[in-house]
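Presented as structure tokens, the chain that follows is alone, the form predicted on its own.
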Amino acid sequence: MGNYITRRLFQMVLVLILLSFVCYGLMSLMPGDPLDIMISSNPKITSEDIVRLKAVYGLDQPMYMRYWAWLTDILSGDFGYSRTYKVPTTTILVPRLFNTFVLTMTALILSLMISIPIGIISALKKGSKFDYFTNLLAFAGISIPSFFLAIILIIIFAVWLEWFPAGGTESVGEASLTGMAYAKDRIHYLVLPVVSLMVLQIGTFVRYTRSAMMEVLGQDYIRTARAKGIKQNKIVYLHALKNALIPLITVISISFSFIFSGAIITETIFAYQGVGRLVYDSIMGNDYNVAMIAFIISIAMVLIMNLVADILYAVVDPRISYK
């Protein structure tokens, strides 16, 4: 297991470097550069000033040399400076990471708490009205576009009923709130974005849980356990669910990997100040440093969670070993 993890970590580093180079190259292909806004806002700037500024920011060098300079700074602990917000990248990124973590983690936990029991019951009652109704809702949740659902939620609950705010992260001018008052204010703004993310995740988790449980419940050892007179609850939760977790672990790990990358569409529509909204604004404003660090975090989370999922396979199923 140790050798396997070492090899995977080495592969992760190589993939991370390769994908960071690709992302940096794609960012550099975008029209314009970070100096365009500065130049357009100053009519008195001269061509000599433009040349000097390009040399200062390294924009006069080839792309691979700029990437190497950026990578060297990252490895030395210098994450750069945000040209849009005029602050160090970490200053703007850390609070956004926390906001995205709260949003996506809340949606993921609630989705699992709802979908796994429903998927188990649906598998146990295959072909029943409950099973058909659950499948209908699951397919609807998977199929509905997230931006459309977000707009519908805003229209119904923010415009018509006025129960929740249409967007934002917390109340403006309420910096003095502390304790439970601050928590209630944050939860008030979280409800609609969380529901928007949960609908898709619940539909996905229900389908995977149902199919995995149905496959396991049809195995010979489950019929043997029933023939021995073992209680149904023990068969379902001790024998069947444990073996049905393998395909579910893959889906959960992929979902968990997006916790720090943010839901760009949801955060943008609800004006939620998370990483997804920050990446969108950074790309639109040619803020390379912020966008690249956010990309690296997203890629790293996907690679790490894939490794965690592979390790959990061996934990759940002793037949799986890595040598």
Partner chain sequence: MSTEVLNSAQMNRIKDSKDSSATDSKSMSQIVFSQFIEHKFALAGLFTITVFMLIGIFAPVISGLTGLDPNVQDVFNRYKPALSTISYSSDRMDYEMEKLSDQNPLISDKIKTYLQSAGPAINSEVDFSLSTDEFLVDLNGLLNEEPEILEKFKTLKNPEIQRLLKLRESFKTTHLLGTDELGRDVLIRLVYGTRVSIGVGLLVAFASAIIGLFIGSLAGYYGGVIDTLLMRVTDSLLSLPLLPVLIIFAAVDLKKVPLLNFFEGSEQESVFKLIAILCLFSWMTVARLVRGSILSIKEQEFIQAAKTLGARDHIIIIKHIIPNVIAPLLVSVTLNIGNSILSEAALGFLGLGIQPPIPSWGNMLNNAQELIYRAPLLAILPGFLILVVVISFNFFGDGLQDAVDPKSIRR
Second form
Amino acid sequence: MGNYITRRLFQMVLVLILLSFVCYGLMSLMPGDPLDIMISSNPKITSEDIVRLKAVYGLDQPMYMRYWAWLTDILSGDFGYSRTYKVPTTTILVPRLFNTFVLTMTALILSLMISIPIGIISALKKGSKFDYFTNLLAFAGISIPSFFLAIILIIIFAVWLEWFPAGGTESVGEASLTGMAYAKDRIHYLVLPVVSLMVLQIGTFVRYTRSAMMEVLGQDYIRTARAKGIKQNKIVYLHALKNALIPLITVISISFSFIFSGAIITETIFAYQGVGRLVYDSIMGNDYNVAMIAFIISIAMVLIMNLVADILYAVVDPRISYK
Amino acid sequence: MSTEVLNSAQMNRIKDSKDSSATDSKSMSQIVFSQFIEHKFALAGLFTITVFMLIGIFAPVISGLTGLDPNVQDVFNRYKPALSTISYSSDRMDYEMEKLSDQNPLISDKIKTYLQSAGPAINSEVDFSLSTDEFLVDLNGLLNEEPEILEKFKTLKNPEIQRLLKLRESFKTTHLLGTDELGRDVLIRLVYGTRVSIGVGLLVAFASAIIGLFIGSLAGYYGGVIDTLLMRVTDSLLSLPLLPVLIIFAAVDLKKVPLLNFFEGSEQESVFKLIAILCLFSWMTVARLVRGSILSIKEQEFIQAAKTLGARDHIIIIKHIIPNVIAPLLVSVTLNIGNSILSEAALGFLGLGIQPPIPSWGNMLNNAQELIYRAPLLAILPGFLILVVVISFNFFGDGLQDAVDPKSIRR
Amino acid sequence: MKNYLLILLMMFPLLSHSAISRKPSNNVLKIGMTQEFENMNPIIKQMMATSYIYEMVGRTLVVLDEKGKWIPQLVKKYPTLENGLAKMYTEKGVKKIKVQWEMKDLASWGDGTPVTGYDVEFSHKIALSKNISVGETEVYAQVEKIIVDKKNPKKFTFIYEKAKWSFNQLATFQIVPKHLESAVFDKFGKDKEGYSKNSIYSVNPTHPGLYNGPYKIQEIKLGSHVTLVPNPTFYGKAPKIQKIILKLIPNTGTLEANLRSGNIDMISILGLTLDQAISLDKKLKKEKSSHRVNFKQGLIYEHIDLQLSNPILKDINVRKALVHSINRQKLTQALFEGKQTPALHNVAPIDTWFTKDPKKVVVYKYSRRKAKKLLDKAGWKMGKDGYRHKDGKKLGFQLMTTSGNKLRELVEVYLQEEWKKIGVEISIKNEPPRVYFGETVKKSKFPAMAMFAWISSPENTPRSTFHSKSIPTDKNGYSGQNAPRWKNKSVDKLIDEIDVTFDSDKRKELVHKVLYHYTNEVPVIPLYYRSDISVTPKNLVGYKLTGHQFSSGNHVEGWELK
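Having seen the form predicted on its own, could you give me the form predicted together with its partner chain?
Entire complex below, previous chain first.
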């Protein structure tokens, strides 16, 4: 097992470096460089200005040279400098990563807490009214365009009812809050974006839990147990649940891998200071350093969570073993 | 991973039931059908999809029957509420008159000569100095401004004049769902939007199914290096953060991509670009699914038998393997359609979707979102339609899955 | 399905409900904006939102006020040749200008250090140093030498390398504190972008010594908000509003929701779209709300560049027909409800150089008939398909603009229908701004028509847009902005002449001659001048929109909430 994990980790690093090159290449495929947009709105910039600025930004170098410079910088611990904001990448990225983590983690945990019981109940009561209703809502959840939902939430809860702020991350300008008051303030701002993320996730998780549970309930040993009259035997159901967990692990691990990628659309609409919006802006503004670090983090998370999922399979199901 | 396992298991069972179909009173397709119609939501979904598909296909017919055109605008009648009947703005009337005298200069001349001889009670205000192409425009303006003269005109028996008056009567339209930011009819734009949005969904889903089928069968059938290589590519693509990568691709210049510059410059360029981008990132699940199924099928006796009988590889893949993966493939395609419609809307929200004037639900919703306080229907309708159609596709896919899954038969 | 219908029905009353009625006080004013801002170092800042914020915390030598007049800011007097502060002289056969400046006695940085000529000299040195990313250096480079009076460092002299009439338009000449920044510059100035990365503006942006304006920065969170509080050492009158918070809300819809829900009190010029503003304006008026929407005619010039290397557009009759056939008056009335003005040429009505005299410029009356005649004359005959043809070719153009800009897309579709009426087929192709400005417009690669805007300042010599040397080519590194590839020898000559004409009336005459050629040859179809839009509480007094790039933040000390 230890051997297997080491091998997988080694592969991961290779894939990561390869994909970072792909991302870097993709970004440089986009036409225009950071200077062009600046130049084209200001009729006063001269050709000398352009040559000078290109040299300053290192844009006179070919792509692979710039990539190499970037890679060596990263490996030596220098995360670079954000062109857009004119501060070190970490200064802008770390708080954003934290905000995104708070947002997506809250949404994920709450969704799991709500959807797994619902999914199980609806599998047990297949065909009941409750099952129909959850099914309908779950499908609605995965089918509604996220920005449409967000706009409706804002109109109802921020503009009309004025229960929650229409957007933002925390109250600004007031005397700086500490402790519980700060947490309360943050939660106040979190509610709407969290809810809008949860709707989609609950839909997905309910459906997966329900189908995984039904799959197991259809197995022979459960049916035998039922046939023998053990109608509501807890042990049987616990056993069933444990087996139903396997497909769920995949879904959950995939969801976990996105906790640092941010939710571009939700963050934009709610003016939430997360990493998703930052990535969008840095792609559009050609802010390589910021976009690349954000890419690396989200790719690494996917790879790590894949590994974690594989290990968890072995833990849940002793029949699976890795060499 | 687990989905692969699940699906290959399903496949085995389907085959089992096929083998036993001789003794069974129902055939496989009958079972699937009877299973499917039990799923009420799926049935409702299928019905909704059919209705919208018909609307999409017959969009030009609807346009012809109602006389509405998705691109005809009337900027003086913007943001009209639902059920409003509006007469053309003077601008549009002028244009219609111009068109009439351009297409049929005789009418203008005939009316002119008739009016010249009609006597001062009627023609005192008419300007005869104008040329043929201006005369009708001016006359129409006069009739708009002077209702008394209009009344007098109605009594005239000249057929050309009556034709003119009739044309003027038709200068109004009813907008069932109101008008948009350029005074275009919202209903007909939604109808055409159906065509674009569902069309994009279908094309993306089918194209990515074909790509996925191809790559998945190559990997699954040949195994070894090909398998490893293709599956690593698939995994890598799956681990890329989707939306940011889509954004990059949407910003990439089409001219530099050799295959796609075919569409360069055409009106539909943005549509095809969007389809291409979405395809690029939605074939991976299909490929994995297909590969998983093939891995479990290819070891079975009938394939081994075909191989020993000397069947060629592509014959085996096409004749034996693909029919066996069709069912799960169909399910995944159906679900993919819904996702593609949602992706179109999401990219539209970021300004990277289908470009105007082509209407799609995504760009209509995006255009209207900032004006939701002024014209709520403009945003609510496309949003609601997206919801309804995507939910229908999802239910349909779910029903299909239940139907082809033999475990649900045993339930 | 019933549930959704219910929700849908429920929403209608919700949307119509919500009158804004709030009265912010002098304690705090919260301003919303949609655009990103960066760190406040005035020399290297590039974003519009940064300038908007900076104008509240930092001042420069001179600035253009809301009436379009140049006024002194940090300095005592605005130097001109007439008042004797500027003098022309000849050195080695080159005409030069020497200008005397004197800082206001009270002008000082937030930590109490006076603002002196040494700061100006130091800023000039930074801006022209090699390893720093200043966009436009011309404003600094034109000053050959700065001499600071050693006895009274508040006094200093500029020597310009060439005598140009616009020597005193120095609003973009930015000043940073030498006593704080010189150590950073000495240490890191030699590295690439070393100064930018280590400037105190980046490292410790709330240091009061960095700002000399009416406010200083209390808190700055990039991508989120900036909090300003009054700067006690400001030279002018003390600001009334005790705290200004500028919030970034990237989505315009959410921005409006924030205003409605009371999260912000005001929307800056970097905020609402025109369509949104028009509908909000109507609604606020109807509700007799506590807020109002302000419009002010601006300098931003929206136009369509015509590709003159296009064989069809080479024909001047076709170009004239295109202008004749669009009703710009109607366009601005119908789509903008009269809140923006139709354009005749690149000079906006609020500019002193403006003219609409038909004797001086060619004014195109809207007439489809005339347009049709011109096209007939050019040999384009109407076909049965409703479009014009010549030698088997259809009369059609590709119209391009930035995608995601709703107003432009609206105008685009409007024009498409208008031109269809005279038999011209327009196909629309939009690109994301970075592709469009980075490739298509910059390298003049658009096949026929490109719609975009120039953001100019008043009395701006159109050298980079009209001069034939400014045609972007591979040779000059695509640096010019004459995207239509317009070549006119007399215009080239006139532009060179304008630079050295010191008599303002004469200069105006020369400009009008340029405008005559411009309007006569139609290398560009003028569309409209954009307006500045903002939303303010009605009890905010002393706030004036400017319409040009130097925003109302330049008189923020006069704002008051009554």
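Heads up, when I say rigid core I mean the largest set of C-alphas that superpose within 1.5 Å between the two forms. Residue numbers count along the first chain shown, from 1. Note that the structure is predicted; figures quoted are calculated from it, not measured.
Annotation for residue 53: C-alpha shift of 2 angstroms or more between these two forms, rigid core superposed.
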